[in-house]
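Heads up, the chain below is alone and in the form predicted alone; it's given as structure tokens.
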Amino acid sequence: MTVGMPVFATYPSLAGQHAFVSGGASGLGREFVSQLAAQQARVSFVDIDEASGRALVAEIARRGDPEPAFSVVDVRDIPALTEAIERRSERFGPVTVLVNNAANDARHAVVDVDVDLWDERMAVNMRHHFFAAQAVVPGMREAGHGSIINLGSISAHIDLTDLPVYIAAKAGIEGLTRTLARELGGDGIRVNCVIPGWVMTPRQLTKWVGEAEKEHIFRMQALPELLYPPDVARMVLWLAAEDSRLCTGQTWVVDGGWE
């Protein structure tokens, strides 16, 4: 037995299939991208960094998988949301993977909330899920299937403060995954929800992550290790793909085993 870097699964199914990534430029996201794309996917993604969008679709081209087609939309604009998922439908056939991924987690206390800033938070962490996912419906029952996956939080599991309306929309998101595969899987179509753990995004570590969280980390991890976007973006591979075909209304922890 040869001992050295792991070697992962590849898919078949996911080739030439079009996914299409909400907040695909950066962090997780970026991940998503790039590994459906190396599956040789169609792959359509959307974020407001534009610098950061534009340079991914450079990378991969130059390593010569299929160009993802990118757009700056803010999720938070659900007819340009739309609007993105149908122009790009035109271009690589209809949405068979949906990435529901954009997010902010940006910290706020309690007494800080207001209607305003509720409202804003919920549009940018869950409403953008629903309305992607009734966009993109019609174009997977003529498909014969589909994948939806929505990406939740560990924070809805966990003692974190300091972001109330975020593991509110988190644990929402959960909800609507259930009802939504309750309701599509009749077409085929597989609804899923992928809940990481405390991932070592750039973002993470800028701004929250220092040796003393990551002591904390693997304090509370049955695997001492620290979670990087690839290990979340192998998780959202096999339920994209038709291995995991009779898979849906499930949630899908990659935590490292948090207590």
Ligand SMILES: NC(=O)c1ccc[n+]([C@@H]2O[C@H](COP(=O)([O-])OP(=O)(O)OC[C@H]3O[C@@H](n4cnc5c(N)ncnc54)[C@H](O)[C@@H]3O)[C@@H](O)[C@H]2O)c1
Contents of the next structure:
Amino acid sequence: MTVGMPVFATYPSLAGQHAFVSGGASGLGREFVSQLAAQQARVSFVDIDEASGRALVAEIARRGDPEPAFSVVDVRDIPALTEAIERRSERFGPVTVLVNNAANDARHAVVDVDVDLWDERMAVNMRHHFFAAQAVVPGMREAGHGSIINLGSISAHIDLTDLPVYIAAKAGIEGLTRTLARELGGDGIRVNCVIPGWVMTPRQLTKWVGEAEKEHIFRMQALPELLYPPDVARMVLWLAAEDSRLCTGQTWVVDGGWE
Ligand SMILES: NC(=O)c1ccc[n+]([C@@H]2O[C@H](COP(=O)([O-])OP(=O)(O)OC[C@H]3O[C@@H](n4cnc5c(N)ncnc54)[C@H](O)[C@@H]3O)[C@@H](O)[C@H]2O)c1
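Switch from the form predicted alone, shown above, to the form predicted in complex with this ligand and output its structure.
In what comes next, the whole complex appears, and the chain from above leads the way.
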């Protein structure tokens, strides 16, 4: 082992599994797609960002891992989302790992939220979690196992403003996780929620995180290090793999120990 270079786990049980990721073209989703493919999973993913999605497919194919299947799908369009899951299952077999990841954390003041904005924010941040899960259940039942991983957020647990609908959706995802885990456990399907802290994705670094925010992060976290997408992806891999086979209905926090 090289001194100072961490060596991370591999998960043989993920090889050949069909993993479906929403919002997989950039940010955390990109890392989930990349790391699942590196474990030799057959990955399919959807996103609205066509250029980034195609670039990721090419990058993974170039490095010699199984080439993922990408399609442009807006997760607010439920028929398109479920159709993509079905189409990709014909090619890669039933989805046995589902990562519900797509979201949009655009800020809005309480006074600016009307019914249309409320419904649209719920659609992009929570509704698709349920319908993607519903769509993969028959295949997981057939396979006799499955792992559904929902992305929650630290924002539902700390004092934040200007994100009321996003935070309501993220809190709802935790409840959805618990009830789906209870309902689907008898079929060998596990459902867990990963709660990232403040993760340095390109979007966060461009839009919200400057030097003052980094100082704030170091004050709030027990571990004074910035979190990056691979830190969260390693939790997702473990939950996707058989290594966590009796873990379900839980929230798994990756936040550096936020106070
Ligand atoms: N980055 C963080 O600090 C952080 C913290 C807590 C929770 N999270 C959660 O992690 C997940 C990923 O967050 P991220 O920071 O990588 O976000 P991001 O904005 O960087 O990436 C989100 C991805 O989803 C895609 N997307 C957005 N709207 C879509 C739509 N309507 N249909 C299909 N795809 C769409 C985007 O194109 C993008 O590729 C989200 O569920 C988010 O709530 C992130």
